[in-house]
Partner chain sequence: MRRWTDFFILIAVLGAMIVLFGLMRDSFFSMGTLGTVANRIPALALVATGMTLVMVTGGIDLSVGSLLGFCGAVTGVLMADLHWGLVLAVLASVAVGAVIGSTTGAVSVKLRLPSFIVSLGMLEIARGLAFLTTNSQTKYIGADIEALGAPFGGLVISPAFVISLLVVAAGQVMLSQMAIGRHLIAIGANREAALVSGVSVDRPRLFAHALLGALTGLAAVFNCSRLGSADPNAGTGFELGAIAAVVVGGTSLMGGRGSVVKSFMGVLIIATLEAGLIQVGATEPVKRVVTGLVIVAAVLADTWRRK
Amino acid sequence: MLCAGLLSACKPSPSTSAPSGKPKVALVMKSLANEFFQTMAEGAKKHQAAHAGHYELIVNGIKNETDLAEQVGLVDQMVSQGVQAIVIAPADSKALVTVLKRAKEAGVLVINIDNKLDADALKQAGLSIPFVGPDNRAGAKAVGEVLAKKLKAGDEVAIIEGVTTAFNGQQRKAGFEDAMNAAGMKIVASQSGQWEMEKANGVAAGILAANPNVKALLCANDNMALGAAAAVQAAGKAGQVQIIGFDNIAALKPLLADGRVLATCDQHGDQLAVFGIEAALKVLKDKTTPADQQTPVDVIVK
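Now I need the structure of the chain on its own, in the form predicted in complex with its partner chain.
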(Lines of atoms letter the chains of each structure in order from A and count residues from 1; the text may use other names and numbers.)
(Lines give C-alpha, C1' and ligand atoms only; values in the text may rest on other atoms or scores of the structure.)
Protein backbone atom coordinates (compact mmCIF):
# COMPACT_ATOMS: atom_id res chain seq x y z
CA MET A 1 0.00 0.00 0.00
CA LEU A 2 2.68 2.43 1.08
CA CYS A 3 4.87 1.26 -1.73
CA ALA A 4 2.16 1.83 -4.29
CA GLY A 5 1.57 5.29 -2.85
CA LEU A 6 5.23 6.12 -3.19
CA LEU A 7 5.33 4.85 -6.70
CA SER A 8 2.39 6.89 -7.80
CA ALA A 9 3.86 9.94 -6.08
CA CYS A 10 7.02 9.46 -8.06
CA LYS A 11 5.22 9.01 -11.28
CA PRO A 12 5.49 12.54 -12.64
CA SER A 13 9.26 12.58 -12.15
CA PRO A 14 11.72 10.60 -14.27
CA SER A 15 12.54 7.07 -13.22
CA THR A 16 16.14 8.05 -12.46
CA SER A 17 15.33 10.10 -9.34
CA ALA A 18 18.18 10.83 -6.97
CA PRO A 19 19.09 7.82 -4.84
CA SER A 20 19.31 10.01 -1.75
CA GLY A 21 15.67 10.97 -2.19
CA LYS A 22 16.58 14.65 -2.39
CA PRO A 23 15.17 16.33 -5.48
CA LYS A 24 17.69 17.44 -8.07
CA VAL A 25 17.16 20.96 -9.37
CA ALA A 26 18.98 22.23 -12.45
CA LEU A 27 19.59 25.95 -12.79
CA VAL A 28 20.13 26.83 -16.45
CA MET A 29 21.46 30.35 -16.81
CA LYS A 30 22.45 32.77 -19.53
CA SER A 31 26.11 33.81 -19.65
CA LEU A 32 27.90 33.32 -16.34
CA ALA A 33 30.45 35.82 -17.64
CA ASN A 34 27.84 38.47 -17.03
CA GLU A 35 28.01 39.95 -13.52
CA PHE A 36 24.24 39.86 -13.17
CA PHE A 37 23.90 36.13 -13.86
CA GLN A 38 27.03 35.38 -11.89
CA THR A 39 25.46 37.05 -8.84
CA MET A 40 22.24 35.15 -9.44
CA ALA A 41 24.08 31.82 -9.64
CA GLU A 42 26.12 32.55 -6.51
CA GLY A 43 22.94 33.39 -4.62
CA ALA A 44 21.52 30.04 -5.68
CA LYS A 45 24.64 28.15 -4.58
CA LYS A 46 24.57 29.82 -1.17
CA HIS A 47 20.92 28.92 -0.78
CA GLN A 48 21.66 25.30 -1.64
CA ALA A 49 24.57 25.19 0.81
CA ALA A 50 22.22 26.42 3.54
CA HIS A 51 19.56 23.88 2.58
CA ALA A 52 21.83 21.01 1.54
CA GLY A 53 19.52 18.51 3.16
CA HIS A 54 16.57 19.50 1.02
CA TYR A 55 17.84 19.43 -2.56
CA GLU A 56 20.76 19.06 -4.95
CA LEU A 57 21.65 21.84 -7.33
CA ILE A 58 23.33 21.72 -10.75
CA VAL A 59 24.26 25.12 -12.18
CA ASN A 60 25.04 25.60 -15.85
CA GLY A 61 25.47 28.67 -18.01
CA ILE A 62 26.17 29.38 -21.63
CA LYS A 63 29.26 31.05 -23.02
CA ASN A 64 27.64 33.96 -24.71
CA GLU A 65 24.19 35.35 -24.30
CA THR A 66 23.09 34.72 -27.83
CA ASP A 67 24.22 31.11 -28.07
CA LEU A 68 20.77 29.54 -28.11
CA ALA A 69 21.89 26.16 -29.40
CA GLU A 70 24.16 25.70 -26.39
CA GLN A 71 21.33 26.45 -23.98
CA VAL A 72 18.98 24.07 -25.78
CA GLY A 73 21.66 21.38 -25.44
CA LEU A 74 21.97 22.11 -21.71
CA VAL A 75 18.25 21.58 -21.15
CA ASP A 76 18.38 18.24 -23.00
CA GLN A 77 21.36 17.15 -20.92
CA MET A 78 19.64 18.09 -17.68
CA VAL A 79 16.58 16.06 -18.67
CA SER A 80 18.68 13.02 -19.47
CA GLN A 81 20.52 13.42 -16.15
CA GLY A 82 17.16 12.92 -14.50
CA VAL A 83 16.60 16.18 -12.65
CA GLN A 84 13.19 16.78 -11.11
CA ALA A 85 13.04 20.48 -11.91
CA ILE A 86 14.66 22.95 -14.28
CA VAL A 87 14.81 26.60 -13.34
CA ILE A 88 15.76 28.50 -16.47
CA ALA A 89 16.66 32.02 -17.54
CA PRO A 90 15.98 31.59 -21.26
CA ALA A 91 18.46 33.18 -23.65
CA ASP A 92 15.57 33.75 -26.02
CA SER A 93 11.91 34.06 -25.17
CA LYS A 94 10.73 31.95 -28.12
CA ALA A 95 13.54 29.66 -29.21
CA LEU A 96 13.64 27.74 -25.93
CA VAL A 97 9.95 26.80 -25.93
CA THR A 98 10.35 23.62 -27.98
CA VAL A 99 13.05 22.08 -25.82
CA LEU A 100 11.20 23.04 -22.63
CA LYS A 101 8.16 21.27 -23.99
CA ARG A 102 10.34 18.18 -24.41
CA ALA A 103 11.46 18.56 -20.81
CA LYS A 104 7.91 18.84 -19.51
CA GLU A 105 6.84 15.81 -21.50
CA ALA A 106 9.66 13.90 -19.83
CA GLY A 107 8.04 14.79 -16.53
CA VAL A 108 10.38 17.57 -15.45
CA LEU A 109 8.98 20.62 -13.67
CA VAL A 110 10.01 23.81 -15.48
CA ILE A 111 10.14 27.24 -13.84
CA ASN A 112 10.92 30.35 -15.89
CA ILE A 113 13.02 33.12 -14.33
CA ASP A 114 14.60 36.40 -15.54
CA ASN A 115 13.53 36.58 -19.19
CA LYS A 116 9.85 35.76 -19.58
CA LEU A 117 8.94 33.20 -22.24
CA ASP A 118 6.79 34.53 -25.03
CA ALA A 119 3.08 34.08 -24.21
CA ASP A 120 2.06 33.38 -27.81
CA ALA A 121 4.79 30.83 -28.37
CA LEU A 122 3.78 29.03 -25.17
CA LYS A 123 0.14 29.06 -26.23
CA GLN A 124 0.98 27.63 -29.64
CA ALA A 125 2.98 24.87 -28.01
CA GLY A 126 0.06 24.22 -25.66
CA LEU A 127 2.37 24.76 -22.73
CA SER A 128 2.02 26.50 -19.41
CA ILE A 129 5.27 27.43 -17.66
CA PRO A 130 5.11 29.66 -14.59
CA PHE A 131 7.23 32.82 -14.51
CA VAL A 132 8.81 33.74 -11.22
CA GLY A 133 10.46 37.14 -11.44
CA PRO A 134 10.34 40.89 -11.26
CA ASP A 135 8.24 43.21 -13.35
CA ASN A 136 10.92 45.13 -15.25
CA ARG A 137 8.42 47.61 -16.63
CA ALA A 138 7.10 48.53 -13.19
CA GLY A 139 10.67 48.81 -11.87
CA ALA A 140 11.77 51.09 -14.69
CA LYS A 141 8.65 53.18 -14.24
CA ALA A 142 9.35 53.60 -10.53
CA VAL A 143 12.93 54.80 -11.18
CA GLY A 144 11.59 57.06 -13.95
CA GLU A 145 9.16 58.63 -11.48
CA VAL A 146 12.01 59.51 -9.10
CA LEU A 147 13.71 61.23 -12.05
CA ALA A 148 10.51 63.01 -13.12
CA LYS A 149 10.38 64.75 -9.74
CA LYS A 150 13.78 66.33 -10.47
CA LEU A 151 12.64 67.65 -13.88
CA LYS A 152 9.85 69.89 -15.04
CA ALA A 153 7.21 69.11 -17.65
CA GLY A 154 8.46 69.66 -21.20
CA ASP A 155 12.13 68.89 -20.39
CA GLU A 156 14.00 66.91 -23.04
CA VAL A 157 15.16 63.42 -22.07
CA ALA A 158 16.82 60.51 -23.92
CA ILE A 159 16.69 56.75 -23.40
CA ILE A 160 19.67 54.42 -23.79
CA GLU A 161 18.12 51.04 -24.47
CA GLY A 162 19.48 47.56 -23.95
CA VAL A 163 19.67 44.96 -26.70
CA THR A 164 16.51 45.78 -28.63
CA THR A 165 15.48 42.14 -29.07
CA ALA A 166 15.63 41.33 -25.35
CA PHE A 167 12.29 41.26 -23.59
CA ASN A 168 13.55 42.80 -20.35
CA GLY A 169 15.20 45.57 -22.39
CA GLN A 170 11.92 46.30 -24.12
CA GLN A 171 10.10 46.28 -20.79
CA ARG A 172 12.51 48.72 -19.20
CA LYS A 173 12.25 51.06 -22.17
CA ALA A 174 8.45 50.87 -21.92
CA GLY A 175 8.61 51.59 -18.18
CA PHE A 176 10.83 54.64 -18.75
CA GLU A 177 8.41 55.85 -21.42
CA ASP A 178 5.43 55.34 -19.08
CA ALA A 179 7.01 57.53 -16.43
CA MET A 180 8.23 60.22 -18.84
CA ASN A 181 4.97 60.46 -20.76
CA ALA A 182 2.94 60.63 -17.56
CA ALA A 183 5.08 63.55 -16.35
CA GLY A 184 4.94 65.33 -19.72
CA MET A 185 8.63 65.01 -20.65
CA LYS A 186 9.79 65.10 -24.24
CA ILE A 187 11.74 61.98 -25.32
CA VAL A 188 14.04 63.33 -28.05
CA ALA A 189 16.19 60.26 -28.64
CA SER A 190 16.13 56.55 -27.88
CA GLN A 191 19.04 54.43 -29.02
CA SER A 192 20.52 51.07 -28.07
CA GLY A 193 23.73 50.89 -26.05
CA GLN A 194 23.68 47.08 -26.40
CA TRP A 195 23.91 46.70 -22.57
CA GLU A 196 27.61 47.73 -22.86
CA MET A 197 29.41 50.55 -21.07
CA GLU A 198 31.59 51.54 -23.99
CA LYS A 199 28.81 51.51 -26.58
CA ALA A 200 26.56 53.48 -24.25
CA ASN A 201 29.35 56.00 -23.72
CA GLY A 202 29.53 56.65 -27.46
CA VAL A 203 25.76 56.80 -27.82
CA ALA A 204 25.39 59.17 -24.84
CA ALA A 205 28.13 61.47 -26.18
CA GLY A 206 26.39 61.58 -29.55
CA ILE A 207 22.99 62.29 -28.03
CA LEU A 208 24.40 65.09 -25.86
CA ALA A 209 26.08 66.69 -28.86
CA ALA A 210 23.01 66.38 -31.07
CA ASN A 211 20.53 67.49 -28.40
CA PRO A 212 22.16 70.19 -26.25
CA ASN A 213 18.99 70.62 -24.16
CA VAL A 214 18.77 67.04 -22.94
CA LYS A 215 18.22 67.08 -19.18
CA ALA A 216 18.34 63.36 -18.45
CA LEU A 217 19.65 60.04 -19.76
CA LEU A 218 17.57 56.99 -18.83
CA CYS A 219 19.78 53.89 -19.09
CA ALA A 220 18.36 50.38 -19.21
CA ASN A 221 21.22 48.99 -17.11
CA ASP A 222 23.91 50.26 -14.75
CA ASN A 223 26.86 49.48 -16.99
CA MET A 224 25.37 51.81 -19.56
CA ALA A 225 24.67 54.38 -16.82
CA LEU A 226 28.41 54.32 -15.98
CA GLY A 227 29.22 54.91 -19.66
CA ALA A 228 26.66 57.73 -19.82
CA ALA A 229 28.07 59.36 -16.68
CA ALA A 230 31.52 59.45 -18.26
CA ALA A 231 30.04 61.02 -21.41
CA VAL A 232 28.25 63.71 -19.38
CA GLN A 233 31.49 64.53 -17.62
CA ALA A 234 33.47 64.61 -20.89
CA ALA A 235 30.88 66.96 -22.39
CA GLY A 236 31.41 69.34 -19.46
CA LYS A 237 27.80 68.92 -18.37
CA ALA A 238 28.37 67.44 -14.93
CA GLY A 239 25.42 68.31 -12.70
CA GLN A 240 23.27 69.49 -15.62
CA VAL A 241 22.19 66.07 -16.89
CA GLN A 242 20.52 63.53 -14.59
CA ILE A 243 21.16 59.82 -15.10
CA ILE A 244 19.21 56.79 -13.99
CA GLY A 245 20.15 53.13 -14.34
CA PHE A 246 18.85 49.65 -13.55
CA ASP A 247 20.31 46.63 -11.62
CA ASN A 248 22.16 48.32 -8.70
CA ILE A 249 25.63 46.88 -9.42
CA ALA A 250 28.46 47.50 -6.94
CA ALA A 251 30.45 49.72 -9.32
CA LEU A 252 27.62 52.25 -9.39
CA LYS A 253 27.73 53.01 -5.63
CA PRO A 254 30.25 55.88 -5.75
CA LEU A 255 28.25 57.58 -8.51
CA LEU A 256 25.00 57.24 -6.58
CA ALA A 257 26.75 58.63 -3.50
CA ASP A 258 27.94 61.83 -5.19
CA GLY A 259 24.83 62.29 -7.32
CA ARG A 260 26.31 61.66 -10.76
CA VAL A 261 23.69 58.96 -11.04
CA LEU A 262 20.35 59.80 -9.46
CA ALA A 263 18.77 56.40 -8.99
CA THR A 264 18.75 52.77 -10.02
CA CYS A 265 16.49 49.79 -9.56
CA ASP A 266 17.39 46.76 -7.48
CA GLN A 267 15.57 43.63 -8.53
CA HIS A 268 17.52 41.57 -5.96
CA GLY A 269 19.65 39.79 -8.53
CA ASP A 270 21.18 37.45 -5.94
CA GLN A 271 17.71 36.22 -4.99
CA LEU A 272 16.18 35.87 -8.47
CA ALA A 273 17.31 32.29 -9.01
CA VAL A 274 16.55 31.46 -5.38
CA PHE A 275 12.93 32.62 -5.80
CA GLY A 276 12.67 30.28 -8.78
CA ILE A 277 14.24 27.36 -6.91
CA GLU A 278 11.99 27.88 -3.87
CA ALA A 279 8.95 27.93 -6.12
CA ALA A 280 10.11 24.68 -7.76
CA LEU A 281 10.75 22.96 -4.40
CA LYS A 282 7.36 24.03 -3.11
CA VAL A 283 5.59 22.58 -6.15
CA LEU A 284 7.57 19.35 -5.89
CA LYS A 285 6.78 19.02 -2.20
CA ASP A 286 3.12 20.05 -2.17
CA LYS A 287 2.26 18.67 -5.62
CA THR A 288 0.47 21.92 -6.34
CA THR A 289 -0.03 23.47 -9.75
CA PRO A 290 2.64 26.12 -10.21
CA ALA A 291 1.56 29.73 -10.74
CA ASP A 292 3.23 32.94 -11.85
CA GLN A 293 4.83 34.84 -9.00
CA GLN A 294 6.07 38.43 -8.86
CA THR A 295 9.29 39.20 -6.98
CA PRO A 296 10.08 42.59 -5.42
CA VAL A 297 11.84 45.52 -7.13
CA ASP A 298 13.17 48.47 -5.11
CA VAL A 299 14.25 51.93 -6.17
CA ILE A 300 17.70 52.82 -4.85
CA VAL A 301 18.78 56.43 -4.39
CA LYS A 302 22.14 57.42 -2.86
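Show the form predicted on its own, please, the one above being the form predicted in complex with its partner chain.
FYI, this one's just the chain on its own, none of its partners or other molecules.
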Protein backbone atom coordinates (compact mmCIF):
# COMPACT_ATOMS: atom_id res chain seq x y z
CA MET A 1 0.00 0.00 0.00
CA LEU A 2 2.85 2.35 0.84
CA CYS A 3 4.49 1.84 -2.55
CA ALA A 4 1.23 2.30 -4.41
CA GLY A 5 0.64 5.56 -2.60
CA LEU A 6 4.10 6.79 -3.41
CA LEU A 7 3.74 5.83 -7.05
CA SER A 8 0.48 7.75 -7.27
CA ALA A 9 1.91 10.77 -5.49
CA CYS A 10 4.93 10.87 -7.72
CA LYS A 11 3.22 10.73 -11.10
CA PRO A 12 3.80 13.81 -13.23
CA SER A 13 1.51 16.70 -12.41
CA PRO A 14 -0.32 18.59 -15.15
CA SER A 15 1.77 21.12 -17.03
CA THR A 16 1.99 24.54 -15.45
CA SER A 17 3.88 27.56 -16.57
CA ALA A 18 6.91 28.21 -14.41
CA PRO A 19 7.33 31.83 -13.34
CA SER A 20 9.82 33.77 -15.41
CA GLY A 21 13.38 32.95 -14.40
CA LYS A 22 12.30 29.99 -12.26
CA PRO A 23 13.32 26.77 -14.04
CA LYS A 24 11.29 23.60 -13.90
CA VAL A 25 13.38 20.49 -13.13
CA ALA A 26 12.15 16.92 -13.59
CA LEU A 27 13.55 14.05 -11.52
CA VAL A 28 13.01 10.75 -13.35
CA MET A 29 13.89 7.74 -11.22
CA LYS A 30 13.72 3.97 -11.32
CA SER A 31 11.33 1.92 -9.18
CA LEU A 32 9.65 3.70 -6.28
CA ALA A 33 8.95 0.25 -4.83
CA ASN A 34 12.65 0.32 -3.92
CA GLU A 35 13.26 2.14 -0.63
CA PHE A 36 16.45 3.65 -2.08
CA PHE A 37 14.48 5.65 -4.65
CA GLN A 38 11.80 6.59 -2.13
CA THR A 39 14.63 8.09 -0.07
CA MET A 40 16.02 9.82 -3.15
CA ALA A 41 12.60 11.34 -3.91
CA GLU A 42 12.17 12.62 -0.36
CA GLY A 43 15.65 14.18 -0.39
CA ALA A 44 14.84 16.00 -3.63
CA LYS A 45 11.50 17.27 -2.31
CA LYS A 46 13.13 18.61 0.86
CA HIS A 47 15.76 20.41 -1.21
CA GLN A 48 13.11 22.02 -3.41
CA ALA A 49 11.06 23.06 -0.38
CA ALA A 50 14.13 24.79 1.03
CA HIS A 51 14.78 26.49 -2.34
CA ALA A 52 11.20 27.02 -3.50
CA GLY A 53 12.02 30.46 -4.85
CA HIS A 54 14.72 29.09 -7.13
CA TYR A 55 13.09 26.22 -9.03
CA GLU A 56 10.07 23.97 -9.47
CA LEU A 57 10.38 20.19 -9.17
CA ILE A 58 8.44 17.36 -10.80
CA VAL A 59 9.21 13.97 -9.23
CA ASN A 60 8.33 10.68 -10.88
CA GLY A 61 9.41 7.06 -11.10
CA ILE A 62 8.46 3.77 -12.73
CA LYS A 63 6.65 0.77 -11.26
CA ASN A 64 9.59 -1.62 -11.42
CA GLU A 65 13.22 -1.42 -12.39
CA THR A 66 12.79 -3.18 -15.73
CA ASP A 67 9.86 -1.11 -17.05
CA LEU A 68 11.95 0.68 -19.67
CA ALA A 69 9.01 1.71 -21.88
CA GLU A 70 7.39 3.54 -18.97
CA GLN A 71 10.58 5.45 -18.19
CA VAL A 72 10.99 6.41 -21.86
CA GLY A 73 7.39 7.68 -21.76
CA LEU A 74 8.12 9.74 -18.64
CA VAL A 75 11.04 11.47 -20.35
CA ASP A 76 8.84 12.34 -23.34
CA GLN A 77 6.16 13.65 -20.95
CA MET A 78 8.65 15.86 -19.16
CA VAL A 79 9.80 17.37 -22.47
CA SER A 80 6.18 18.04 -23.48
CA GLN A 81 5.57 19.72 -20.11
CA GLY A 82 8.33 22.19 -20.92
CA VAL A 83 10.89 21.37 -18.24
CA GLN A 84 14.27 23.06 -18.52
CA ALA A 85 16.21 20.12 -17.06
CA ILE A 86 15.82 16.38 -16.57
CA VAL A 87 17.79 14.65 -13.82
CA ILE A 88 17.54 10.93 -14.55
CA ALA A 89 18.50 7.64 -12.93
CA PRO A 90 18.12 5.46 -16.04
CA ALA A 91 16.72 1.95 -15.63
CA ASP A 92 18.98 0.81 -18.48
CA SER A 93 22.33 2.27 -19.51
CA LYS A 94 21.65 1.97 -23.27
CA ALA A 95 17.88 1.89 -23.79
CA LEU A 96 17.28 5.46 -22.55
CA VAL A 97 19.88 7.09 -24.81
CA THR A 98 17.52 7.61 -27.77
CA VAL A 99 14.81 9.39 -25.79
CA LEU A 100 17.40 11.50 -23.97
CA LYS A 101 18.77 12.56 -27.35
CA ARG A 102 15.25 13.72 -28.25
CA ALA A 103 15.13 15.67 -24.99
CA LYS A 104 18.44 17.39 -25.67
CA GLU A 105 17.40 18.21 -29.24
CA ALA A 106 14.32 19.87 -27.71
CA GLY A 107 16.65 22.11 -25.69
CA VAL A 108 16.36 20.29 -22.37
CA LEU A 109 19.44 19.96 -20.15
CA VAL A 110 19.99 16.31 -19.12
CA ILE A 111 21.94 15.25 -16.03
CA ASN A 112 22.59 11.52 -15.45
CA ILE A 113 22.62 10.28 -11.84
CA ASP A 114 22.89 6.91 -10.04
CA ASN A 115 23.29 4.58 -13.04
CA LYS A 116 25.76 5.80 -15.66
CA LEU A 117 24.70 5.82 -19.30
CA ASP A 118 26.76 3.62 -21.62
CA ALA A 119 29.72 5.53 -23.06
CA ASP A 120 29.63 3.74 -26.43
CA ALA A 121 25.88 4.28 -26.81
CA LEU A 122 26.32 7.98 -26.06
CA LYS A 123 29.18 8.23 -28.55
CA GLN A 124 27.16 6.52 -31.28
CA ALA A 125 24.29 8.94 -30.63
CA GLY A 126 26.66 11.91 -30.69
CA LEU A 127 25.66 12.81 -27.14
CA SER A 128 27.52 14.27 -24.19
CA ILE A 129 25.59 13.85 -20.93
CA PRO A 130 27.36 14.47 -17.59
CA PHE A 131 27.27 11.82 -14.87
CA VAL A 132 26.83 12.97 -11.28
CA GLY A 133 27.21 9.99 -9.00
CA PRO A 134 29.44 7.58 -7.10
CA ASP A 135 32.20 5.25 -8.22
CA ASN A 136 30.19 2.04 -7.86
CA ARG A 137 33.16 -0.20 -8.55
CA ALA A 138 35.28 1.40 -5.83
CA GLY A 139 32.38 1.25 -3.36
CA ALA A 140 31.70 -2.42 -4.05
CA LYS A 141 35.39 -3.23 -3.78
CA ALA A 142 35.60 -1.46 -0.41
CA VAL A 143 32.65 -3.35 1.09
CA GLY A 144 34.01 -6.57 -0.47
CA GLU A 145 37.31 -6.00 1.32
CA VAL A 146 35.46 -5.87 4.65
CA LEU A 147 33.97 -9.26 3.80
CA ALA A 148 37.36 -10.68 2.74
CA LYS A 149 38.70 -10.11 6.25
CA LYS A 150 36.03 -12.49 7.57
CA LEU A 151 36.99 -15.25 5.12
CA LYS A 152 40.10 -17.19 4.21
CA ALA A 153 41.75 -17.74 0.83
CA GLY A 154 40.00 -20.45 -1.17
CA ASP A 155 36.57 -19.92 0.42
CA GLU A 156 33.63 -20.18 -1.98
CA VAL A 157 31.53 -17.07 -2.53
CA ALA A 158 28.70 -16.05 -4.88
CA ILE A 159 27.53 -12.76 -6.36
CA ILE A 160 23.90 -11.70 -6.75
CA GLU A 161 23.99 -9.09 -9.49
CA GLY A 162 21.59 -6.29 -10.35
CA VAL A 163 20.06 -5.79 -13.79
CA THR A 164 22.84 -6.95 -16.10
CA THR A 165 22.37 -4.10 -18.61
CA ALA A 166 22.70 -1.43 -15.91
CA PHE A 167 26.15 0.12 -15.68
CA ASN A 168 26.03 0.49 -11.90
CA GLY A 169 25.15 -3.21 -11.61
CA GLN A 170 28.07 -4.12 -13.87
CA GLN A 171 30.41 -1.91 -11.85
CA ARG A 172 29.34 -3.32 -8.51
CA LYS A 173 29.86 -6.85 -9.79
CA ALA A 174 33.32 -5.84 -11.01
CA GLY A 175 34.13 -4.28 -7.63
CA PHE A 176 33.07 -7.43 -5.80
CA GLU A 177 35.24 -9.47 -8.17
CA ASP A 178 38.20 -7.13 -7.58
CA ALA A 179 37.99 -7.68 -3.83
CA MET A 180 37.38 -11.43 -3.97
CA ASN A 181 40.09 -12.12 -6.56
CA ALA A 182 42.64 -10.07 -4.63
CA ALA A 183 41.87 -12.05 -1.49
CA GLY A 184 42.02 -15.42 -3.25
CA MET A 185 38.35 -16.35 -2.89
CA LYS A 186 36.62 -18.73 -5.30
CA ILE A 187 33.58 -17.19 -7.03
CA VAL A 188 31.36 -20.20 -7.76
CA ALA A 189 28.27 -18.40 -9.04
CA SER A 190 27.14 -14.98 -10.28
CA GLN A 191 23.45 -14.52 -11.10
CA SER A 192 21.06 -11.58 -11.45
CA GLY A 193 18.44 -10.86 -8.83
CA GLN A 194 17.08 -7.96 -10.93
CA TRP A 195 17.57 -5.56 -7.96
CA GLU A 196 14.49 -7.13 -6.31
CA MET A 197 14.16 -8.82 -2.92
CA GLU A 198 11.86 -11.66 -3.98
CA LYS A 199 13.87 -12.54 -7.08
CA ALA A 200 17.12 -12.41 -5.14
CA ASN A 201 15.62 -14.69 -2.50
CA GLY A 202 14.99 -17.35 -5.14
CA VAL A 203 18.44 -16.88 -6.69
CA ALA A 204 20.13 -17.13 -3.29
CA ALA A 205 18.17 -20.26 -2.37
CA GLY A 206 19.27 -21.88 -5.63
CA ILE A 207 22.90 -20.91 -5.12
CA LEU A 208 22.94 -22.28 -1.56
CA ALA A 209 21.37 -25.55 -2.67
CA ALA A 210 23.81 -26.01 -5.55
CA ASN A 211 26.87 -24.86 -3.61
CA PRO A 212 26.63 -26.09 -0.01
CA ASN A 213 30.10 -24.76 0.84
CA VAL A 214 29.37 -21.13 -0.09
CA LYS A 215 30.60 -18.86 2.70
CA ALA A 216 29.28 -15.50 1.44
CA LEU A 217 26.71 -13.84 -0.81
CA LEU A 218 27.74 -10.48 -2.28
CA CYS A 219 24.57 -8.57 -3.21
CA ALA A 220 24.61 -5.59 -5.56
CA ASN A 221 21.92 -3.77 -3.59
CA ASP A 222 20.30 -3.98 -0.16
CA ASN A 223 16.91 -5.13 -1.47
CA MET A 224 18.65 -8.24 -2.75
CA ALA A 225 20.63 -8.58 0.49
CA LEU A 226 17.31 -8.73 2.36
CA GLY A 227 16.17 -11.53 0.07
CA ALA A 228 19.48 -13.35 0.44
CA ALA A 229 19.32 -13.10 4.24
CA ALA A 230 15.87 -14.71 4.24
CA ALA A 231 17.19 -17.52 2.01
CA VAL A 232 20.14 -18.12 4.34
CA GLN A 233 17.74 -18.28 7.31
CA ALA A 234 15.41 -20.68 5.48
CA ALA A 235 18.35 -22.93 4.56
CA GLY A 236 19.32 -23.18 8.24
CA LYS A 237 22.66 -21.47 7.57
CA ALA A 238 22.30 -18.36 9.71
CA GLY A 239 25.75 -17.39 10.99
CA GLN A 240 27.45 -19.65 8.44
CA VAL A 241 27.04 -17.48 5.33
CA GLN A 242 28.14 -13.84 5.34
CA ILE A 243 26.12 -11.28 3.36
CA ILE A 244 27.03 -7.83 2.07
CA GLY A 245 24.86 -5.29 0.25
CA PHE A 246 24.95 -1.82 -1.29
CA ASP A 247 22.79 1.32 -0.61
CA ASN A 248 22.37 1.43 3.20
CA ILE A 249 18.58 1.51 3.15
CA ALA A 250 16.73 1.78 6.46
CA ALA A 251 15.24 -1.73 6.13
CA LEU A 252 18.74 -3.21 6.30
CA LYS A 253 19.73 -1.59 9.59
CA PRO A 254 18.23 -4.28 11.87
CA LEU A 255 20.10 -6.95 9.90
CA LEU A 256 23.35 -5.04 10.24
CA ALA A 257 22.72 -4.64 13.95
CA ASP A 258 22.18 -8.36 14.63
CA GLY A 259 24.82 -9.62 12.19
CA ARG A 260 22.59 -11.16 9.53
CA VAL A 261 24.27 -8.75 7.11
CA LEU A 262 27.94 -7.90 7.57
CA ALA A 263 28.23 -4.60 5.70
CA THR A 264 26.79 -2.34 3.03
CA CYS A 265 27.86 0.73 1.08
CA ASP A 266 26.17 4.10 1.55
CA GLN A 267 25.99 6.21 -1.59
CA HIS A 268 23.84 8.76 0.24
CA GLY A 269 20.62 8.19 -1.66
CA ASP A 270 18.90 11.11 0.07
CA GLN A 271 21.47 13.44 -1.50
CA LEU A 272 22.10 11.76 -4.85
CA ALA A 273 19.26 13.49 -6.68
CA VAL A 274 20.13 16.74 -4.90
CA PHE A 275 23.67 16.58 -6.30
CA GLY A 276 22.19 16.21 -9.79
CA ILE A 277 19.61 18.98 -9.29
CA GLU A 278 22.24 21.38 -7.98
CA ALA A 279 24.46 20.59 -10.97
CA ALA A 280 21.56 21.28 -13.33
CA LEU A 281 20.66 24.57 -11.63
CA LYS A 282 24.27 25.74 -11.80
CA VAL A 283 24.49 25.00 -15.53
CA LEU A 284 21.16 26.75 -16.20
CA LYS A 285 22.19 29.79 -14.17
CA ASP A 286 25.80 30.17 -15.32
CA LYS A 287 25.31 28.87 -18.88
CA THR A 288 28.33 26.63 -18.31
CA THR A 289 29.19 23.31 -19.93
CA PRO A 290 28.03 20.49 -17.61
CA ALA A 291 30.77 18.20 -16.30
CA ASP A 292 30.97 14.84 -14.54
CA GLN A 293 30.97 14.97 -10.74
CA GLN A 294 31.93 12.10 -8.42
CA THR A 295 29.87 11.81 -5.26
CA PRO A 296 30.84 10.08 -1.99
CA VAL A 297 30.41 6.43 -0.96
CA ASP A 298 31.04 5.06 2.53
CA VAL A 299 31.25 1.53 3.92
CA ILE A 300 28.73 0.86 6.71
CA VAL A 301 29.17 -1.93 9.25
CA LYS A 302 27.47 -2.81 12.53
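Take the two forms, superpose them, and find the largest set of C-alpha atoms that agree within 1.5 Å; that set is the rigid core. Because the structure is a prediction, the values reported are computed rather than measured. Positions refer to the first chain, counted from 1.
Participant: Once the core is aligned, please say if the CA of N34 is shifted by at least 2 angstroms between the two forms.
Facilitator: Yes, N34 moves 2 Å or more.
Participant: Does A234 count as moved between the two forms, where moved means a C-alpha shift of 2 angstroms or more after fitting the rigid core?
Facilitator: After core superposition, the C-alpha of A234 moves 2 Å or more between the two forms.
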